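A lone chain, given as structure tokens: the form predicted alone.
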Amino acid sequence: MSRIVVVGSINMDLVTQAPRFVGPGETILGERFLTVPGGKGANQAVAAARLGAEVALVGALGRDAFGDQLHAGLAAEHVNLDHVARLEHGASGTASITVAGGENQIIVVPAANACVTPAQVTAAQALIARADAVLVQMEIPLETVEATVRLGHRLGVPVILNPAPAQQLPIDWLQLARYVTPNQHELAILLGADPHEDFRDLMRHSPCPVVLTRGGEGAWYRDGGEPAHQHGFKVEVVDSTGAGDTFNAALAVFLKEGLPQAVRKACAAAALSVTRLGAQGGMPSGRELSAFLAQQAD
């Protein structure tokens, strides 16, 4: 069993599905909503756990209603909460998703995920000490997420940083992540550089290991030498929203099989993700997956 801990965000997703995204100033009428739990810290950490994985979480709620629900629904996935702080004065976490012909347009109030410090991750030393990988996102302080690298780094526990949001980082302690795992427009800000770059070539660039998702496509990913591509699997799409977040799951979970056979299956667990609605309503079982990957030819 792989011990995996995350540090990030933890929101209520509040999801309406729609004909078409609508345009500004419009208004149409949508077919479905539905609040689900979401946050790509969460989302991370109930796809680990569902892989078979030894989870815990660090990151923060509100003490309102989202955040009771949210808790509860975590705590129900056999997921660690030791280090998640309930604020007594702030709300939860929320993301506002739109879902239109299987893509998704999304937009995050990060509420009590703001107010996650890098003393928590200090707190929780003993559980990343002796993780076999530790997952970090983007949607929690800057100086949170470097508290995470530096702290991993140190301990000799892979880090892998998913840079999403997106934004340049300093190439000082991004070299201390073991793996970076964005997609190419994510990975062109990241470093700063052209978008319209061959993505390979910002690979070569990369000042650590990159796993550069594509969807559909699969990944490729580059830790020395040449990168190389792992495809993609054909699925029917119903919901892209947490695929991401499957894959960095499972990319930490079986990372210790070594970094192609975690990419294949984590490129699998992807594409089983997206064939249900919902970010975590479609992230896969361990034997869900290996039951995908035995029907596979390769």
Ligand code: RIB
The other form holds:
Amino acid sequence: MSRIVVVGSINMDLVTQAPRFVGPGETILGERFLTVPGGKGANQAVAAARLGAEVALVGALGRDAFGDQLHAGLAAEHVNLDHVARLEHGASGTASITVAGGENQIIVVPAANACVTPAQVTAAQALIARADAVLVQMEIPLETVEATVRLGHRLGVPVILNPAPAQQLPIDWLQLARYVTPNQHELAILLGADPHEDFRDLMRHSPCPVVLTRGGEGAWYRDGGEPAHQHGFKVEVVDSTGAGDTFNAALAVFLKEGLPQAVRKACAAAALSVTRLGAQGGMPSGRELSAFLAQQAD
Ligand code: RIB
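Next, give the form predicted in complex with the ligand, keeping in mind that what was shown is the form predicted alone.
Following is the full complex, with the preceding chain placed first.
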């Protein structure tokens, strides 16, 4: 069983399914509204737990109704919440999401997620030291992301940095990550490069190994040598929210099997995740993933 530590955000997702996206000043009628658990950190923790990993999450919630629901949901998914702070004042994070035609638009209000501290990462050192991999994203303060990357590197534990939402990062600590997992757009921002530059060239110039996601087209990966491609798996797309999170979680869980195999399983898990509404709705169990892969030709 893989041991994974996730350092990241926890949000309540306020999801509206609509026939199309609205323009400025426009009102349209939506089809469905639901509140579902989300946040990149929580999503990655849940996806890894469903795939059979032992998972601990470092994060923060308010003591509000959303915080209570999110805490209970994560506990029900068997995520260790010992390092999730409950803040006396302030709200839990939220994400207002519109889903139309399988695509999404998201506005995140970090709230409690803006209070996840480097000290919380240090407090989780014993868990991190015995982890197979650490996952961190960028919906929490950058100083906490940096503390995670530096601690994982010092302890010799691979850190997978999912640079979303993207911003340019200092090379001196970016190179301490074992892998960065951007999409093409995020990689250009991360490196401060021209967004029109060929993504394979960007991968070659990255200060650390890159696993680049390409939606339905699968993923490219480079760990020395030339970038290699893993094709995507064909599915009926209902909602792509959380696909990247499922990809990152599976990559971390299966990293011990070698990068090509981990990327293949990550692409398959991400494909399954988009077949249901909600970030965590379609995240597969280990058994579902194995059954899906057994049906594939390659
Ligand atoms: O990656 C998807 C997630 O991004 C959503 O669950 C939302 O909460 C935002 O954080």
